[in-house]
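Next comes just one chain, in structure tokens: the form predicted alone.
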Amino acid sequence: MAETSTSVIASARPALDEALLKAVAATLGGDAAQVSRRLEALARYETAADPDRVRHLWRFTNPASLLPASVAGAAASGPVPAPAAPVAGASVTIDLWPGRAPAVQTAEDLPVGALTFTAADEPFPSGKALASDLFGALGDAAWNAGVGLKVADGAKLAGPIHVRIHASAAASLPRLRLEVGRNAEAMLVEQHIGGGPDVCVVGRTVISAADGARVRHAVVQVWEPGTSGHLAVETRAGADADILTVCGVFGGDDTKLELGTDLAGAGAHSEIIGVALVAGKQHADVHTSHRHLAAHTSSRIDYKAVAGQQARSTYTGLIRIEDRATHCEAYQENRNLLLSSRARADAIPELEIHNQEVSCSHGATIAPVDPEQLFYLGSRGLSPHESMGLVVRGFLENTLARLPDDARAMVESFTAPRLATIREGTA
């Protein structure tokens, strides 16, 4: 009798126990409180239901392929990696490696008291619990690289907090925690790099934006081939908070990226802007969620994906507006461009609206490159590959133009190599 999907997922779960989690905590200098939180997460991990592959959220990606085979409890061996030079213009540059303490490089002009470090898994003052699903519980219990950050009330960081997360272990489980105080401003750049054959990453980022805070967050994945992973970002916006989330999926083999924002305070605004460029047999599966929990909140999603060769792009997006969240505005747009007859894309936009005093809409398209555009460019002397590159660039332009200058420069630094392969005919 063939195994069911559920039994396959269950058998793929890495084994965890109390001794292992204490060993993981010890490698990072965790105190008794951290060990206690890990053991609480272990109980949730052991009882967490397998992702339901019948529901569309997991229909296109097998969760078993995103789980590490095992989790190491011993400290990373070998010499401590030397961090690269700090990122130009960053207020803080942080390097995270599995099994090691964070390497922090702070700019000289960072004001005293503007930014403090906290435990990566310390609960927020609001008491908001982290996700209790399978991947969330695994990360809460066994995370092996992480940092917690707190921006003081009213502080405005001149440069971004740039975190380079190195997938240098077979099981890399990073976590970030950012708390931005009242009327404070901060930008967090989360850059996932490294990896290789049989490397698996399970990452979680949790952000809390207090009333009036302005937060810019970029999560960019540029893993090496052979890497698979599940990345989740949970954001909570207080009254009149302004959130911008930028996501980019470029590397690895199989990626599941989940971005969820709760607009919890009146007047909060959230915007998600995303780009994916995949080729070969890559699969990028992105899920976004905006939950409007308070009145007079607004949200917007603009996500574009380009798939070439035999690659696949999957997008599911949910806008949920609760009963009490009146006078809200929400918009969701997903566009997919296929460069090959063998490339695939899936688009599932969803609206759940529980009151009538809202303005809400969505749009989604999946289409191949327009041959008339290629013909026009070819008639101007461009080669087919050069024409294709220009079409893809034009497809992304409106989305990239919505980014702040610093975020756009970073995203374009990752899109440029892929666009070059398209122009050269190797994508």
Second form
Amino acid sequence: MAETSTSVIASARPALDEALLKAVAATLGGDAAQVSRRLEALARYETAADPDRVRHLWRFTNPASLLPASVAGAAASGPVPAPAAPVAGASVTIDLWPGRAPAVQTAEDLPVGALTFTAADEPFPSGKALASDLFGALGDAAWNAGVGLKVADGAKLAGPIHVRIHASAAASLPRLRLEVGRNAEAMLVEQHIGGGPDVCVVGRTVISAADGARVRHAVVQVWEPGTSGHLAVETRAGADADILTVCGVFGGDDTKLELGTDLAGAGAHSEIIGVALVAGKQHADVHTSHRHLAAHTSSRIDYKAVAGQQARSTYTGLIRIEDRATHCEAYQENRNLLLSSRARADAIPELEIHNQEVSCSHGATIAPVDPEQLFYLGSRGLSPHESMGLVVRGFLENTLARLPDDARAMVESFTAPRLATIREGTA
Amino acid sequence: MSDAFLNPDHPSVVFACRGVRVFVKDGDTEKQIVRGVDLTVRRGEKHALMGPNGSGKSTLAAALMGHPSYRVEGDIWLNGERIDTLEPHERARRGLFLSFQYPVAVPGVTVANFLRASLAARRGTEIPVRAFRQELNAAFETMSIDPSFITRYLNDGFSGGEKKKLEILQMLLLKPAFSLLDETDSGLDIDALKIVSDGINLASGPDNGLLLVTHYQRILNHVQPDVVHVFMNGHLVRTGGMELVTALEERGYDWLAEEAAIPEGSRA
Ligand SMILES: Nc1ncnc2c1ncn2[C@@H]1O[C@H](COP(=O)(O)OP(=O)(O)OP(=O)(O)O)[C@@H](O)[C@H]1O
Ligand SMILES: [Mg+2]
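Here we have the form predicted alone; I need the corresponding form predicted in complex with its partner chain.
Complete assembly follows, chain above in first position.
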């Protein structure tokens, strides 16, 4: 069985070569160092093992459906897009378009020196938290839009770094790099927009939070129907660093989001709060991985998915606690609400614990909407449509309530319209 | 007194049904729970419905409200209009109300948000926040429910008595034309029973009606029904006044079953 799927993936891998990668680098104005990093990644790509479909991570999603058919057009630079207004309240608004240098709009009150730009693809010296390197190597080699940012030690940005990532090319390969200095505070909002039929996105974000840093990171995916894509986020947390990752999966057809967090320094804390709302024939796959590498680290995951019509939600989550990482705490919870008898959800939480001095818990539930709830609400005058809306919002409520007010408002600005469309035809 | 010969769409009738039969799925076949119920309630009337456990009282009430998992035969009128093909929310918007024997919890939905949505649905218009707050506070006071419940999740972790009080609070706010009250007195302490009864009486007026399902005389002493029905084995077997309640308290249900010639095996 594994062999069959391997060959399918192998034939689905888009072809890469040196000339193409040099052309992409040239389009973005990349230097020689960038070119050599791309060529190193090319070597990795050529030897990268296929994602293992037997193991949980890829059991429910075919990686071949998330690969672009070709990246031959990756070096093409499209027409210059009309500049969009900066996001209100943001310290920096950045638009990333495939084949173009980033468009940066900086707020006037941004303190000098607090935020500097770096290469978008320079690797951090860290272990790798995600299992498959195929997508990582592809992105590292052929990325065609990207920005790197560094928040200075001790700096506290007043507003978020808001990055609008436009999936405007058939092969959109964005990447983000954020380095948050010691005791610095920053919020990164990564908004994935655009896309359409035959658009495929392979995105990669790497974040490093130095000791004592406080990072809030939101990944919101609202692609147009027809889009497929794989987004990977790798975060490394130093000692006493505090990371909050908020994810919202709403758009696209077949999508996978992988969030890998290494709790590398003692006392680091990571919390992931996620919601997915899918309908039609969407398939939203979310994977989280928390690796506890140091003592006294803690992690918490609360991920909820709502699937209507024939949609499908998949969650796989791994908590791995190394033997030296004593006195850790890890919680993982995944709940799925099915709005229709044809909707489907799969959830596989996994624990790998290599020492005894830890406190861990995990749980997953998959349940349809309770018809008695709908009858009760109906008996009070609420239409099936209104009742379903209340039940779904109620389902998400205690998760959204964990978010800071501004993050909650932002997530709800996406959930509210998505909910309105999802409730249609939920039979 | 109720008049079975009154036309169900007569202006003095608030609620009526004829030949109501209720079937539930039972494997590949159907099981009949309610076997033909005729009821006529005039404006201003309060009816009581008593009957043994498992006789089908809750099934009848839920079916009249339009519960989707039952197949229902027969005709139902509310304010002269046929409602038997309408969905539950359409019946509710026209003024039908069901106080549940077991109110359902909806986690994550606050009592305030739920009540505001249902009031808007019943009245056909959004209610301004301030006016809603005032109305809500008054109703909470009437029902002696702590205002902190306004921000709690609907029926989530409520005690049995708290749930029942909230049901009657909804009756007060929604001002139904006709209320089906299914064992609203069950599980209430003496004070709560008084509060709930007072609430029911407050919500009752010359234009509306109710059917109160109960096992106990105590709430009937408070509510003073005009008509009392006895329900057994899916039928209304006897209709009378409060004297019927006294007779049931003394003699139980068996004598009625014998009179109605219900075979011993199916006296539920
Ligand atoms: N969906 C269903 N499927 C199978 N049987 C059902 C269903 N609904 C009700 N019944 C059965 O119908 C009968 C009547 O139930 P119902 O709850 O209406 O009784 P009740 O008169 O309200 O009893 P109680 O006084 O205990 O509340 C019971 O035997 C019950 O088990
Ligand atoms: Mg009952």
